[in-house]
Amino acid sequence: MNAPFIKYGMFGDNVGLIVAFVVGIGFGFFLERAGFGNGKKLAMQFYFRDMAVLKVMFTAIITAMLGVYFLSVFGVLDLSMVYLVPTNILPQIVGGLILGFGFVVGGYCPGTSCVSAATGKIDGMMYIVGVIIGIFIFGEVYPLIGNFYNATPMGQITISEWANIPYGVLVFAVVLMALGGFAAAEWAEKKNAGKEGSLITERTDA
């Protein structure tokens, strides 16, 4: 075993900063060329319309689980020392429901904001502007909701110790999950095809 790389030593904290800014400036150019720093972009998701988000992330997930599954398996990667975060079911879901609300609302998630505010665009910009009140406000309220934000602890686990199932079944079930869910996006976007102009034209008639 030789990674992860900074758990065996073979570089700090002061290097592991600059990879994962650059790490950060790679990923920020794909999402840019892959069209997601434009909000309307995101938003047709929602409506079945273009569903390149739920594709490219996809695409993107099962690369990086199969990467970090073989890598295991061939004795490269120690998944022991590999930093999970926390789980606290409810509080969680949550907040993974008023993440949801907002990307609906303004079409951005916090990652896909910086990415339009970096290409200059206004609405990326207002949004990150929401993200820090928001964080601002969450501070300001954290000794109200404290206990809740910590309720329903299940400390470092995967879904494959919490399901009792070995990690080469759950990234199969993954991978069956993605073609079908590409497959799906497909079917979604040729039955909504046209519907937005159709929209349009009955508007203008009207």
Given for the second form:
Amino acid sequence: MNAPFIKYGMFGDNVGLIVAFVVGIGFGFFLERAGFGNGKKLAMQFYFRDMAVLKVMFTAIITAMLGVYFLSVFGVLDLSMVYLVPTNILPQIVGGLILGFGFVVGGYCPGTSCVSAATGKIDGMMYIVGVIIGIFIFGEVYPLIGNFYNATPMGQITISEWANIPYGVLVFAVVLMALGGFAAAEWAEKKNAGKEGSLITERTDA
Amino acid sequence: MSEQNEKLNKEKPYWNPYLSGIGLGIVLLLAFVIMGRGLGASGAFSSLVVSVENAVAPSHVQSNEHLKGYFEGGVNPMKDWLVFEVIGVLAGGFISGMLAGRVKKGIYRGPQITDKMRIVYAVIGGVMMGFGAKLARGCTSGQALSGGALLNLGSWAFMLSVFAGAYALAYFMRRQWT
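Just the form predicted alone so far, so send over the form predicted in complex with the partner chain.
All chains and molecules follow, beginning with the one already shown.
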């Protein structure tokens, strides 16, 4: 069996769109299960009171990373055919900072705001309105900032290629780092237990 | 009767974060294996925005290098992997919410802020998010999660910046949340 399936012609683009819909259902389902339709729970990450963002995100990253690693080592998945977003390091750092501001100001990111809106939350719906406005503004000011957007191009590059660290070693290091992060997260939650918004397990809106 | 209703309306607690994370990770891995690409969210809204702009002011779109790029190759930007995926996200979130009794009208906020101000912050935060995601070539899903799992250099730099930005501003936002 050769993967990615679509690159080996197992099905065409139209079937790919159906796959996208089904994969999206899984994505939305697990985001909602985790409580990520709740903007307050998400924001509590940044007050060290509910560390679910870090835990869910890094568990997902190491799960998928290990899967990709072993499937590629065993020759099932051809990594050269998996799309890697090209790196433009400076605009990505600045964009990340702005996005981080938006996360703590608004309480969501685009994916989680969809789940919030789908479960009837007004703040999630209005956040999506904001995202659409922000994207519109970017397009309109592109002639002014296009140079910066395209600055510092490094091409499609992984950390292992950039830092010259063997792929397997880096995978192992990321797993260790995530486990350390989980331990620190559990510690922080215990320390802040009882404070407003700590360890939200259910809906908490007024 | 009312007691029974109360039971039915009672929300189930969220799943354990590690369990939810494994679920998300498997969905992401399936996307890589089946399609050769990861998950995303903001890209779907980009497709929506350029499609509306093109319907309203096509010559304006043609005069903008970035917007024009969405129509190269003659493909409709709405006929896109991320658009269909995000429609799925809405459906999946709704299904999960229904099964857990969490589909209810409401607003999430801290105890010290009004609903109105919370909505103002939600829109402002969304604007920053939309702009930042465009500049960074992706959001938390497309960059941090998908690029993170592929050990993409730019995605990791992006991810660290997101946390740095959010933690840096958290103190000033504390009245909204705590």
